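Given next, in structure tokens, is a single chain: the form predicted alone.
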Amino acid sequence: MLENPIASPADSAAAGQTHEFAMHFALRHATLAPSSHNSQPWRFVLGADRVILCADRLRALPVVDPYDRELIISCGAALFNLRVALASLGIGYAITLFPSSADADLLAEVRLLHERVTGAELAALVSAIYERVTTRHPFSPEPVDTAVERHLMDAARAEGVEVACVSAAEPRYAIAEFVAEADRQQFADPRFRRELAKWIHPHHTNDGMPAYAAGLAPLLDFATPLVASAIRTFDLGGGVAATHRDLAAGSPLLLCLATGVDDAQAWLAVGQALERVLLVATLHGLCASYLNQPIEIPELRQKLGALTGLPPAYHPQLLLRIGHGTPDAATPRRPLDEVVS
């Protein structure tokens, strides 16, 4: 005989109220994941037993990323973050990725398993969400231990994407180039400069970058509209690509994440790779920020993949540079009630 057939309504209240702790959890570690300008480009619908995350189209960035290539693979950072939330509190999910043939906007659903966990082993990595932030200042000399970078590579590849991983001085100073060089072309574009300014914001905005995560200057808030206005009407391109080209040469380790196909699964699963290498680090007790400027010039993305190393038939996808630092301010968020429907 079973016991207790039908729940009382004080028991259906209190799963009630563990269900609704259990999504607020798990979508606030979601939106914690980094993306492009900050431009947190994704929407939650919430159903009875299941979450479906959509790329949101309107905080696209057609100038830098024309294919939203960098959109899907933000969006794929807040999956790999809900599955990390999720494993923390033990439950469990099924994934169906891209589940509609007639709405490319919908990217993953997910299923919840109340009576198993999935993907137990990620659950330790809850606790480098919040702590995990973009760090644009330069890096100490001290190498990124070997162990560590093995660690960083298992991680991308349980994510079903191949990496490279450069720390000898050569190849790092010939990729620092590279960044240099993208940054000269992609400021020398005009409708590149305005893209950029336009999500330079105040900090006390819920989304873009605070002007002093732009990577020009410690700038108080004050100073953003000029930040964001020099952006906009001069080509600063000189002096950005010295910044960033000394940043990358300086750098102990420049990871690469790569896939051998091209399309939106891939880049769902680079950011899942992404996420999974940066809480990793995070966890080791390293910084890490992006050097995508040579990935987002046609030209110049397969000539970096020769120089990490990659096969001739991958697709690079993200750079990193990896080292210890000191972390930078978390840039902002926006609520879940402008995120979750």
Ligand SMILES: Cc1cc2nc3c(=O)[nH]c(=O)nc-3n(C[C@H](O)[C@H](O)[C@H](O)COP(=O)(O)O)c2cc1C
Given for the second form:
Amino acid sequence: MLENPIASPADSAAAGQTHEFAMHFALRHATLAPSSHNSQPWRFVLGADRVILCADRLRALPVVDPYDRELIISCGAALFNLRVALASLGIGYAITLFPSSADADLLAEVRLLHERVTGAELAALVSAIYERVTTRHPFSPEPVDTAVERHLMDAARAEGVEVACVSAAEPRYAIAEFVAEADRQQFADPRFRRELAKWIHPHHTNDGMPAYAAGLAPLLDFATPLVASAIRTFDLGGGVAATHRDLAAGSPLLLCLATGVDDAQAWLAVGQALERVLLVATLHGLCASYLNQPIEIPELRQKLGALTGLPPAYHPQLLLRIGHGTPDAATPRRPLDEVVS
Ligand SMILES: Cc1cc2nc3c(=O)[nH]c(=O)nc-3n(C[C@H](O)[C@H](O)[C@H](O)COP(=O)(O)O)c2cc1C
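Right, the form predicted alone is done; let's see the coordinates for the form predicted in complex with the named molecule.
Full complex below, order starting with the chain above.
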């Protein structure tokens, strides 16, 4: 059970009155988390003084994510935002991970406490929740300050997740080639293309990826179905691979999150570490996006670990590129009444 570290007694009646507001505030922040394909694969079951975060496996991506690994990671990111939002209000909480041995979809129970807390380190991240977006454009070659790199590593480790940072040119180029190879393999599979195309939505829908998030001008939003159709129909792997190779090679920092075990507990921790790293990066004026393709192909996954310098026993979970850039536009989210029951 995780508890906020610094708790002090307080007026329980006043704390009770604020719980309803706090829960709404925290859930709103939770839903701003990143998720694979913006699938938002979470549900929240609300009680008087608690909320249970559940995996919504109806929103799974069986081709790219057959074991729901990224689905649970996405839910972990939502859980981290919830923690940050509660900390920013000074509301104490206790978390039980996987509260039911009978139902693997119940990922975390967050119980609000009557004690006030001062979780300053988490609270300081709350403004970044609104600013953080995935930025798929090239970054400037300006290096990431080594002190900031250390903060990013500390953020991952604070959540119990291992991290490797790669900034030297030679390993970055090797990883970039690896990403390109993974793109070619994924795009050659019509099932992968069909699944990806299914989640490319015009921006007025409230989930999926608008084409503008991948670089299409917002005014061309009407062309989104054409983009989806092209992805579904043609093997664009060669072009996508070249683009991602250049993005990876041209980004000043690649960051790989990894765990010693590869199970649902580890994935939930990775999600929290991911969001903590992203929020710290955002506070330092950095942008980030994902190069997970080699991790999504079992034969490439362990080799990627070696390329990033991780010890052989570690399982790579996510590969990010980080640098200075112009943040992309925000993507839509489902309203709370669709995800809270
Ligand atoms: C576990 C996970 C895996 C992701 N994988 C990729 C990816 O491989 N490529 C990519 O461009 N974006 C990836 N994303 C980013 C999502 O597409 C993005 O979070 C979503 O579209 C919402 O947009 P936002 O991050 O700007 O809020 C991933 C996000 C998560 C949480």
